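Single chain ahead, written as structure tokens, the form predicted alone.
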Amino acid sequence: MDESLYKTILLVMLFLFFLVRSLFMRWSGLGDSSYVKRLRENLLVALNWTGMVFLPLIYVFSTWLDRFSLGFPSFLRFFGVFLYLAALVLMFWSHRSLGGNWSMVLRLHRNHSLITSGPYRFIRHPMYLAFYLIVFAQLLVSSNWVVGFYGVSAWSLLYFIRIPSEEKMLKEKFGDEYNKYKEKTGRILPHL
């Protein structure tokens, strides 16, 4: 197929996770009592942001990245297509079951409560799981490796250096009862 139609699905995705992630934005910075290593968070936020929005636009709108293709072949590309669906589906879940506890940087709000319905019922961080999805997706559809390898590296990094500390927040924030909640739950999949 031509590169061109993976291209406009890929710019339709992401214009996608940008409708879903506006619905929940006006939540981040309210009332924050307690923000983790500004410095630290600022520049994870900006390398994911780089890897998950501004790679996949340089190979949407130019022609710099084709020569580092993969070459997949279209059923696996459209499996991208349908698994950056789904993370968009449990990212907003988590936003929703979030509510004005969400922000987009380390943070605790004033009147911070521990969420476990939703998709938190089953794990601890739906969100990361959505995001590891949406970049491997991205993977998949640009047949990119390139835009594959950077978006996965940087969002792992993010995830291994920022979980520790969100859970170690959230420890000293609510004690027992997120000691209890952690128990139950796995951190990106349920127990079996």
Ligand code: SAH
The other form holds:
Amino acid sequence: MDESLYKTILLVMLFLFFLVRSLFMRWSGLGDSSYVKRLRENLLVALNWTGMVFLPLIYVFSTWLDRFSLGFPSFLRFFGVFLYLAALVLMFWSHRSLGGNWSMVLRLHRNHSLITSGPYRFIRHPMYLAFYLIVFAQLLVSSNWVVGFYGVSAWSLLYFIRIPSEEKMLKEKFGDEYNKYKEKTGRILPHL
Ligand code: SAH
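Now that you have shown the form predicted alone, what about the form predicted together with the named molecule?
Entire complex below, previous chain first.
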């Protein structure tokens, strides 16, 4: 099938991603909050914007990256579309549950509360799971190893560096409540 079809699909999905994010953006940074590892966090987030948005846009609007095609069959590329949409649903659900406690970089708000409902009942990092699904979906849909492997690597770097600090921060804030919550949930896969 024509590459321009997949480019258009990826562009629509990026638009939907921003739509979901914009619905909840206003909640970020409400009231006083304390940052954790601000410089490191901002660098990791910037790296991920290039992987999740900038490179996919180069793939969509130019032919520069076309020579890095992986030649995936169309059923795999459409499976990527399904994964991306599933990720957006999970992202929406996580945002709704997290409410004003959400932030793009690690932060504790003055009135921070520990959320254990919605997807947080099963896993501690549903939004990060959604982002994993998104970078894998982009690999499949674009069938492009530059877009795919940069996205997956940048995301993995943020994921593995951030999670220990995020969990330490929440443990310091919520103590035993967080320990108990941790026993009942998995990171991105539920306990069976
Ligand atoms: N890691 C979570 C949240 C990502 S947003 C997820 O993947 O769904 C990052 C912010 O969420 C962090 O700054 C942290 O303060 C906050 N956070 C993470 N888990 C939380 C929880 N269970 N309750 C309240 N805030 C949480």
